[in-house]
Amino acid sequence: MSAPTRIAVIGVGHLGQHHARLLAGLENVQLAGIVDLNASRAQEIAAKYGARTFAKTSDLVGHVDAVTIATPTVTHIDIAMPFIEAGVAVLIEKPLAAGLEEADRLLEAATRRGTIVATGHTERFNPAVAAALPLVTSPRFVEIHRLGTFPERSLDIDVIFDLMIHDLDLLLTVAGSDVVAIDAVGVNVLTPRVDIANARIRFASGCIANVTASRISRDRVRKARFFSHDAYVSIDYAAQEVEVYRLIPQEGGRPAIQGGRLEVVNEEPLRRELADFADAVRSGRPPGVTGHDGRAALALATRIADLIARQPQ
């Protein structure tokens, strides 16, 4: 049997600990390292899970196949990039880098030396997500929500590059073509940034998405509806669930409805990424959700951001 792929975990604060507990728990993975800034959390979460710590994330190289970075996002680049130079691969948790320009360097340096850049858009392992997209074909309108409460992490960053950049992700994979047109509102209510934004983003394809992120909700929300000429689907992503209607054709009477609700096995969505990334460490394939995807979405993100940064306020 072949030796268990070595990833490291730098960065376990409020997401950083679950890479380490799931990680510890992957088969054919051993969780070989923890650094994080703070010398006794590292301990801490490594006692936890039987793994080393190491003081620098220097250290590590010579002793993993990859690490997962969780630690944020203006470090990104610094940290992620001594790794790829040395073709160990890198998970990195999104937004992929602080700009375009950082994620352009991160992925120029991946090409040039053959290194796996994955990026952290846990959302797309999501058992729910899984099931409904290949039965999403060719949708006119599609509108999503994603309201939380107001966190205590993540304040470094707007509510597009925290949350709505999931969902960003998401439609630049079912539109499938180009972004024509975008117009979008921010508000910065409770933090210097942007807490709730909306956007209307129009895809080449005719492809209309309605976007809402909050982080000043008083109830979590997470759901997308999906509209096609001829059918329906429905995700709601924190119960894991998917309904799924089609308009079926009836000869010289008006179409039939047809559907419910699909049956979806719930598992952690950050599981099932973090085994899709080291089965690609394994056998060198891409991973499930590249760097470049990373890059796509947060171009999109940004494009969002710098529109709202330039209404009057």
Second form
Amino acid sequence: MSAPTRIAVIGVGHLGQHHARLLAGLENVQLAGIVDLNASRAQEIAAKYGARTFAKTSDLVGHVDAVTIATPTVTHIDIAMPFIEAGVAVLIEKPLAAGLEEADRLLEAATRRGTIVATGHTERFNPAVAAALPLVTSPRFVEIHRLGTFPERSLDIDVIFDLMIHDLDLLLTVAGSDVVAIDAVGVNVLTPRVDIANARIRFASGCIANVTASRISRDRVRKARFFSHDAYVSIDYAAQEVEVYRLIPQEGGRPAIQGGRLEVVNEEPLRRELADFADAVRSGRPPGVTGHDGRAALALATRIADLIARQPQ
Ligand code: NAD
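Form predicted together with ligand NAD, following the form predicted on its own:
Now the complete complex, all chains and molecules, led by this one.
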């Protein structure tokens, strides 16, 4: 048996604690360290999942094969860069970086050093998404809603970079063509940043996507619907449910609509994402969501945010 892949978690707040929990339970993986600016938090999570703490991120080099970074977005580049330069694989939570220039610096270093960079677009590992996306062929119209209650976290970034970016990543994955036009509107309600945003995105294929994200809703809704000429696919991300309906040609009459709910085996998307990352580190293959994917989603999010910023308030 080969030695387990040693992976440390940097930042064990709301999300990073789950990185630690899930990595500790993965086969062929050793949760090799925890680092957090908040030392007592680092101790608490390390004790819970049987790992050791390190005082500084630089102390990890030599003790790990890879790290996951679940710290606030503005810190991603400074934390990730020394690992990339040292050839240590990194999984960086979404959004990849605070801006495109930073993302490009990370990716340039990764290419130069041959280091694996994965981006934490967890929704791509949602079993419902994995089951549904192969059935979405040539979509003509896409409608996505991602509405959440006020988080008290990630308020350093617009909702576009916090929530909508998950759906932008999915759209880029299924659309298979370039974005040719965007119309967008955003409103700041409880923070100085955009709390609700809507974007209408037209792709060169003719497909139009209408994407809405909010972090000040009363209810939580996370749904995507894809309409093609001959099929309709809907995904409920939270319930991990997929429905598919198809047109069945009928001789001499109107086509019939047949379909229903697809069988989906529920599993934590983050667990699948971390297992994919660990496997990529072991085998040297690219991860399921690469740094370049993270950069593409960030670029589209930035275009939308820039359009909104130019609007009269
Ligand atoms: P959080 O504020 O709850 O946790 C961040 C943690 O990082 C804190 O414990 C903090 O002490 C620590 N930290 C801050 N700066 C640090 C540094 N320089 N070195 C070491 N530790 C440091 O934030 P969160 O909600 O967990 O979000 C963290 C990241 O995860 C963000 O990039 C966010 O966008 C992303 N996120 C992704 C998803 C997803 O679905 N993939 C969900 C939530 C958050």
